[in-house]
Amino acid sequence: MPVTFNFRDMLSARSVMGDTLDALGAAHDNVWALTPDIGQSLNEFKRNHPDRFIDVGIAEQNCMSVAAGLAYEGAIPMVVGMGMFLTMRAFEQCRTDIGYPNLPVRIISTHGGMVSGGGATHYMIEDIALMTSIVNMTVTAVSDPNMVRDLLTQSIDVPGPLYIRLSQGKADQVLYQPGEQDYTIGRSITAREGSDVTLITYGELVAQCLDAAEALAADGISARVIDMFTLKPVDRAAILAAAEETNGIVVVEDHLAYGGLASIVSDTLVDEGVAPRAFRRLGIPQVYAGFGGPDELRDKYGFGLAATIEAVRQLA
């Protein structure tokens, strides 16, 4: 019987990820788990499949190269670590060792956006720009903690490399009932129907956009919310429909405002020769943010809940 979750229940995406990897390890003897010293969520996998678990220590570049070597031998390596280091410190290994030979390595990164509390060096705000630039790399972002289970299970059949972005992963809001959404890579989810303005977002900010849409509904404004959980390949049809069916598009992301989803959406519209009636991007400006909580920083840099509501009001 499916487990029932209530809307906005809290659940740890890292726990779901760890349980799923353990199950995949039991079902597939070529699934390996690797980590650069952040393997607490992999304890079950380590206990049950010790011969297929590797902790390289704080050495992200080595972790990616070891994963590539295992993939050459027929393994499906799952690399779990803090995203700012997996994507930036090990970028050359992601590109040259994994992307170039198109190997089936899964890179599962935690701490997407400004959620770590660790200051500028520990914010993962460039990862979408970096990973979508790697040829052959599929790029996804988890908005609901249960989504990571479906993506990892689906990943067994993905032929090339796959990047999965989690938020902090300790306490995440449940947005979708398990089994009720289609998480097919390359598609998006219409998290809320709407006809006036479309909010396009991913990850933890899907919940914020749903809150914004609910607040706007009280003022008679109908906001569509698109959960673009696959950023590469992106759901071009959903973007074009948003431009043609609503009065404007607002892209909201916990990432640099240029180089992430807003750039992907605008590139798609230009490539297709479609001009939206209006377009706004809400994200991190060209700053190295200081310390603070996620909500505090999002408000400070103009992509929090209040700014999202105001942006939609201006376009409706």
The other form holds:
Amino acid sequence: MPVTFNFRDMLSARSVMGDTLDALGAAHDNVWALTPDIGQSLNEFKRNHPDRFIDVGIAEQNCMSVAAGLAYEGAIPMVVGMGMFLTMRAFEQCRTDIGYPNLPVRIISTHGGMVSGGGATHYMIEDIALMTSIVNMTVTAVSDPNMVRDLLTQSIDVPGPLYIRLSQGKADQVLYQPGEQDYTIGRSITAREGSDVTLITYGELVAQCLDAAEALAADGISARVIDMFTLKPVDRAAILAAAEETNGIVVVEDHLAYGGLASIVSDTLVDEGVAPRAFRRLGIPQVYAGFGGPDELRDKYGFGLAATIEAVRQLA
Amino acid sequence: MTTAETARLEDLAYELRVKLVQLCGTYEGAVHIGGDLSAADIFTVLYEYAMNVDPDDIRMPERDRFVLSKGHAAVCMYIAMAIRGFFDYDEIVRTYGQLDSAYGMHPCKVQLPGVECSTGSLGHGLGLAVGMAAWARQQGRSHRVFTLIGDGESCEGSVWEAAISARSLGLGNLVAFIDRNKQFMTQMSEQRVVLEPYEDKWRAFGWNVIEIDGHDMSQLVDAVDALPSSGSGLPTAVVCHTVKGKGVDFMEGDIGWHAGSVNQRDLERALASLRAGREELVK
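Starting from the form predicted on its own above, please write out the structure of the form predicted in complex with the partner chain.
The complete assembly is shown below, putting the previous chain first.
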């Protein structure tokens, strides 16, 4: 039986981000928040810092240009919106208005991957490819809700533009002990040690890969799980270690299988002249997927839990 | 505004045109000479009369900001700024478009800190100006943010997104000059793209609209004098009716002169045309 909910309830779970932005707004009088009409998580910021909150309406291109204009004057603008529109609709503004002059705009995008239930128009499956292609842009993806707080807090000192990808942000699992994990941008997290095969992933799929590693351990297979929460600049040492220390690398991502993390990992290995013993990329093939829940879609397109387990088995 | 002051501005606008044409006769690549000449009077009134700027203190906090939305008019801006004392004209001519020069087809703030913004892709400037004006308003500053928009680039939807924002945020400190020369790169605008009634479009977006002859210096001055205080709530669009190639007889209204370079013979023809116009002015 369906539960009763409304749109506001679905979005309210992005509270860590909203609380953090509100706190940063209180601590730094140059922090602004902007949104193209999707800023429910910014309600506290709006209430407490109304003179530094701008909702431009459904106009992502303008939202990015306005953010750039503010940043030219010394503001640190935090732009919050649905990722597929912030990145694709406003791509040229991200590149030309923000990346080119290297302005400290933070782009916080929700609904990474095929998680919105909205169908192909609302699936964010190209954002890593797009954002990593922008010169000066740092690109991150959140796997644990507490990570958002750290990344946003660190971002105050990041001189150039920063992209932060959230998954749906509705019911993210807490993977790490709060306050005990190092989320320094540019590093990766070894979410689970392992010696047979390395799973490299980011975002919501870190939890899935940890589940896969747990299931594999029951069969005596030791799977390392790397949470590559910074996709650019990527942690090259962790990638090289995975190739040299384990029997293969499986990259799992809720993104097109080419152009995202799998491509970053393979580029890194080729550039370094290091061949992994085996390599698999699990992600979205060249399709525009239809409707369905995130787990159903991941299973259908071969990067769900079962497929992840099977890929590791084959390489182990 | 005295007649003598208006005459000074008119003469400077001719000086700007002469320097533009001379650069066009020196540089072997394409210069967007048509749209530069149509905006020369506007640039002159901005840098010599309207804007509070100081070439000796380019980051002066209370300076008026300028965003060149029609970024391909960069060279006209460089030279207008050189006449105002920001840059050395000879250096612009010597290095324009060359490897490692600060001066090129579109303004780059990274390479040339004297400009406010990196622009060039059309339809971005008004949004950038909205951000700057919103910051000024929040900071309690009274300076204005000026931008220059081409009528052709106002085909870009992002211009109208920004127009909505400017009105919604009550940015009376924002002033958009519009170079309405009715000429795109490959066609006269009204032949294929109907922008008329152009001023009504801005009015419909809630802007204060001033419509003038963009080549009549006294009208340009009057428009600046008529701007509402920066603390008011309505952004202003000064729609300037202009002629692409203005001042050089064989370029005026000629679709071929969106951009180009002139040889020695045509440079002399162009300078003669400007000289005749300047002499007419003195009479």
